[in-house]
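Just one chain follows, in the form predicted alone, and it is written as structure tokens.
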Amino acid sequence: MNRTIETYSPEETFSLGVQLGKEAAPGQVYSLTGDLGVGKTVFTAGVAKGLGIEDVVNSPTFTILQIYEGGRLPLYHFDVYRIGDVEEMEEIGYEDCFYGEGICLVEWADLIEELLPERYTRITIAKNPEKGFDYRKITVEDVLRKTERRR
């Protein structure tokens, strides 16, 4: 299903974001995008506490990945944006989350599309500022990737 959200507060991405998580089955990928300071780390808190996750959640800006558990489901937290290659993907073992019992939470995933499952959710975050400094515009869609067929 596709969907727009528009929100006028960061309590207001928090919840949206309490609300996926609440939503989330297990393997369920989501790609993140929007610009730098747009609220998807917000928004990301908001989906550890719908799946009953009672950690701080951190941007992993650093370390790439970050691992919450302690609630109905693991959630995996990346954030791609530093990554060199996908290689680099493939040593921190992202295929067990992503193919895992968890939920997978990718930031900048268009810097690795070509990982992503062939089916995933893709939600962009996007500020205006005529509407305000803590307007967003949260577009949620269900991505089917065409995959290349071998002759």
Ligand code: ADP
Given for the second form:
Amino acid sequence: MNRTIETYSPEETFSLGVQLGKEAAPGQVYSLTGDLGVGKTVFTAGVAKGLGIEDVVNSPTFTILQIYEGGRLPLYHFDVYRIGDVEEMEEIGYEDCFYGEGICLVEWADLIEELLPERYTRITIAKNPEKGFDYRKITVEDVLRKTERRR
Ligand code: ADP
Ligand code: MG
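So the form predicted alone is up there; where is the form predicted in complex with this ligand?
Below, the chain from earlier opens the complete complex, with every other chain and molecule after it.
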């Protein structure tokens, strides 16, 4: 189901993540698109909370994949901002995450778009300076990609 939500504070974006974390089904993959500092990690922290994960979620500079367990489902948090090439994804075993039983959230997913599964949910977060510093427009859309994946 496609929808657009507007938030006016980090807390609101976090809450939206919490809601998603409560509803998410095993194996769902979400891409997170939007400029640096737009709120992708804030949203992800909310998802972790919604899954019942207690750890602090952040975006470590040199870690592409962070795995959080101890919640209703495992959370695979990717931040591929600094990825050199897609082979790094193979090295960290992304397929076990994308096609596993947990929830995947991929910050900067555009950089590895060809690796995303056939079906995923694209979450786009955007600012709008005219609407204030803390305003964010969050778009959620289900994507069905045309892929020729060989396994
Ligand atoms: P990203 O992961 O996209 O680079 P972060 O989530 O790390 O961004 O940081 C987002 C920053 O924007 C935080 O400092 C947060 O407090 C701030 N912020 C202000 N308004 C909002 C909002 N409506 N939603 C999310 N974050 C917001
Ligand atoms: Mg981030």
